[in-house]
Structures are given as structure tokens and as C-alpha cells.
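Listed next as C-alpha cells is one chain, alone, in the form predicted alone.
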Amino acid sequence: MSGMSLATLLVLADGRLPSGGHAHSGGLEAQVSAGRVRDLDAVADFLRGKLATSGLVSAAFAAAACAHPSEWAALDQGLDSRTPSPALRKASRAQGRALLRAARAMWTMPLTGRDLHQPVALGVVAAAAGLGPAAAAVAAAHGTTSGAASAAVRLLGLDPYAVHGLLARLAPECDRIAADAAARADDPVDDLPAAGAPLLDIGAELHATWEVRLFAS
């Protein structure tokens, strides 16, 4: 990967990118409320679980969309069928819409005709930015952990240094997940990963009914 590609990847993966990610906890708020996540060790377990399930799926679809951006519609439909929770589908499309809006200010973007799921939008954006499937997969896997980790600081009052230490320890796992995902970028849509996390789906549906919440999802 060239130096310029690395710099572009940093722009795309930057948490300050106005793509709406700061408004979402990645399902963590519901798990904190349920008492399943209470401390840094539990956050680590939560993030590892996300990486192995929705993280792998997101990275695979981002890589595939980057490799084949013209196939965005089929990929978007495939990801929709892998997201049983209406609340999670809504959150994913909201983040995809925000990401595409931000990307249009930076790169020449193709017209998609509808709001895309965030991982598919990420892949399309990565392609427009001149990145490859491996970079798109890394950005997706990293986003799976970094967004929820940031939310953990606010939800649990954790030491931000300790949380970033956790992210650093998870980096090799992110790389492995991303490499596995990128290796499948040319697979047919139906053969892409479909790992699920039922507790996240259930938690998302309950979370959507709350009158007061810190995060949108």
C-alpha cells in the first residue's frame, strides 16, 4: 500500500470524519443497560464478539463493495438479508447515508440511487478514494471496535487511556479479520460471511423503544 493510500485510509478511518458514527454505540448501550457489560474486561469481550460476527461481515462486504463498486445493489441486498433487526438496518443505512454525504465533499462518488448500508457505502467510498479491498476491510473492522470503544468511555466512565490500550491490543485481531474478509472480496454475494449476534439484534430492538437514550443505536 503506498504512502498516499495510507494517508487516505487514515482520513477514511478517522473518528472525526462527519459520518455520524459518534451518535451510535454499536449496540453497547443496550448491553450496558442489561448489565452484561460493566467494566473494561467486559468491553474487551464485547468488542471481540463484535469483531468475530458483525465485524467480519462488515469487513467482507466493505471489501467486496470496494472490489466491485458497480455491484452495490446486490451487495446492499445481501447485507440487508443478514441484518434481521429493523433497528439495526435503520442505523446502518443512516450511517451509510452520512458517510456518502461526507465522501462527496472529498471524492467523485458514483450515484447509488438509495441509502446504502454503512459497510457497502464504505466499500464504494474506498474505491472512489483509490483504496483497495484490504484497506476497506481494515477500515470496517477498525470501525467495529473504535465506535463502541468510544461509547464505552461515555457509558461506563472508563479511563480513555485504558480503552485505547484495549484497542491497541485488539489491532492484530482487527488485521486478521480484515485479511480474512479481503481474501473473499471476489466471492459471490451469497457466499460472503453471514455470522450473526442475536443478542445485538434483540438489544437493538429494545433500545429503539427507549424514550431516553444517549446513542441512536
Contents of the next structure:
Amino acid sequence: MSGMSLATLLVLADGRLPSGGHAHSGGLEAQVSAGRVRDLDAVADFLRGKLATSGLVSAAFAAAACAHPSEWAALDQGLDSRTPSPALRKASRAQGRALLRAARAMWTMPLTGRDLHQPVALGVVAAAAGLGPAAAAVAAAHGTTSGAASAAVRLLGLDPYAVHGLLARLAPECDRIAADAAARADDPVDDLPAAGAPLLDIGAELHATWEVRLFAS
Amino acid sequence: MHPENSVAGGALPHPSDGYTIPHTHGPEEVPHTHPDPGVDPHEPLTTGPRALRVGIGGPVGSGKTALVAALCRALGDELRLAVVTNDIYTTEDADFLLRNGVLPADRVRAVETGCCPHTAIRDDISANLDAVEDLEASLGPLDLVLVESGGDNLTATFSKGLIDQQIFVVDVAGGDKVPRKGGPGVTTADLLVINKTDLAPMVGADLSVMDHDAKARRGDLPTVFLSLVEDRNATPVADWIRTLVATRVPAA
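Show the other one: the form predicted together with the partner chain, since we just had the form predicted alone.
Let us now look at the entire complex, which starts with that chain.
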């Protein structure tokens, strides 16, 4: 990561970046409602599972898009085929669109589709910000856990210090997954990770049918 | 036939010199008319590149949704309008608007705020901007978009990146000391609406105190008193919006 701006990475990965994330629970609202996640230990398991599956895929696509921003269309299609739930596709594209909207005000952005999948958008934005694939992958993995953790505080009324203690303990795992993902940034799209989490897919589909949702996904 | 219209030699008649009345130019010609060149046959373009966006905020239960319904009733026939709501929006709410002939369902978008209503209207406005853009894309050009915030506290205000003007709604039943408390909503909103004045005698609220405190807090910014029980079209608020739409300066 030599030569890149750490402060720029912090700006991109900041939870206060107005990129739509605050309205998404990363699938947690559905699992809380189903009774599968009720306390801090269950949130920890949820985040570990999410990091190892959708976190790994997100980090890999963010890294690949950062290394090859002009390949955004093929990467976007590749991620689409790794996202079986239409509700999750929609949620990912909404957050990608919001991120691109924010990024256009921050850096000089190349022309892309308007609503890319969030990890692909993140990679393209990271490249425009002068960051490398490893940084893009870390931002993606970190975003996978921090968004859902923030939702856990709001949905379950958990102690915010305890939740941030959890995030600190997960940080080395984020780094490891991001490094694995970044090492494959030059792989062909079809060879990139395709780990799935069926309960996240099912939860997202059920969630989308609710009449009243507090989170968009 | 009007003598002035028998123009010889192809001289151009002046606009509105009986130009639109049937006439001929020569002996062999069939009588005909021209469209009045002083009248633009095209539909007027919308003022500016996009709809006027008005934010409606205020505490829970102060009557934001009822005000939105009243404004749709008052303005729905004269302006092309749509609504984005940040409140918990049920199919019951949608049915209510539809049943009362207020607004068809395709003109209302609900935005989820992740339990943070003020974030969605102030700190991260992306979901609301997406909703406004999607409405404009599906309905065509609009004159007015009302953005209703979720019920929040006295510190919640809209970002200028989302709306052009904002209305803050408080009600007399919330206590006549609310205007004195101030807060950014009461102090800086472009229009303060003090709602449910019909309840004032029942809750012991002194409207003159509220008026005095609002003036002290708001300087020259306008405040209106409203009772939607007595005025189902929210006339003073609808008039305020009409003036905004009429005086809007088109973008260069």
C-alpha cells in the first residue's frame, strides 16, 4: 500500500460518508425478526459468517474493480450472478448508486453505469481516489461488518461500546480476508470468489415482502 | 373581409393585425388563416430544470401527514406533484390517500431511514434524492415534490442539498412553550406552521404567547396558524407554496 493516502482511505471508509449505508442493516433486520439474532454473541456469529461469505466476495470484487476500473461492466455482471436474491441485488445497486453520487462530488470519476453493485462501485471509486486494490478490499470488508454492527445497536439496543469491542476483535479477520481478496484482483471474473450465504438470501427475500421495514435491506 | 388583410406583393403583415382572421393574398387564392405569431403554441416549460422541493418536518404527531394530504387536495389539480415520505408508511396510509382522492399510489414513494429519520433528511440524503429522481423519471416533469420527514425532535432540519424550502410543523397540544424553546426547526424553517389551533382551548394553550415567541425566535420568517379540521385545504400553507412556485426563478 506504499504511496497511497491513508487519510483518503479513511474518508472513503468513514461510516459518515453520505453513501446510503445508514438505511441498510446488511440483512440483520430480517434475522433479528426471525429470532436468530438476539444478543451480542449472536451478532458476533452473524458478522463472522457475513465476513467469510458476502464479505469475501465484496472485497474481491472491490479489489478487482480497483485494479481494472474499465472492466466495471463485466465485474458488475459477475457479481450479479453471485447474488441470487433480487432484493439483495436491488439493495446492492441502490448503495452503489449512492456511493457513485457521493464520489462524483469528491474525485474525478470515470463514466460507468449509474447503479453499479456497491463493491464494484467501491473499487472504481477507490481507483479514482488514487487508492490501490488492497485498500479497496479493506474498505469493502470493513463496510460489511461496520454497517450491520451499527444496525445491531439500533435494532437490539445493544451497548455501543460492546459492539465496537466486537468490531475491534474482527479487524484482523477483515485484514486477512481483504488480503486474500486483493491477491486475486487480477483473476478472471469467473474465477473470483463466489461464497454464498443462503440464509441472507432467504432473509432478504422475506424482508422485502414486509409491509413496514425500518431498514431498506 | 378586413381590408388590411388583402396584402399585396407578399408584404408581411404585422403580428396581431387580424392575422388570424380568414383572408386571401390574391384573386385566385383560397381564404385561409395563419397562427398568431404573437402566441407561442407550445406548452410552457417547467420553471427550472426540476421540481420545487419542499421539506415538511416536525415532531411526531404534529400533523405532517395530514398537512401533506391537505396540500395534495389543495394543489393536486393545479400542479404536477409527488410526495416522498420518510415516515413509516403502510399500505393503509397509501389506501387512505387514494380513497380520499388525494394522491394516486404511483405519486408517493416511501423511504426507509434505518431508524434515523434526521440522518435521511440531513446527513445522508441519498435515498431521498434517489426517490425524487425515480418519481421524476417515472412520472415525467413535476412542479412540486413534497418531502415529508419522519417524526423527530426540535433539532431536525433538512439539508439544502435535498430541498429548496422547508416547513416545520408543531402543534398547540405539544405545549405553547414549544416556539420559545426554539431549536433549528422552529428558528430557521422557511415557514413555521402551528397546527391544531382548534385544540387550543382544550389543552390550555395560549396562541398569542405562541405567536409572540415565534416572532421573537424567527425574526422576519413567516409563521401561520392552522386547523385542518376547519380548513381542509390548509389554505395559508397552500398559498405560500403557490407563491414559491410562481416566483421561482428559472435556472439559466
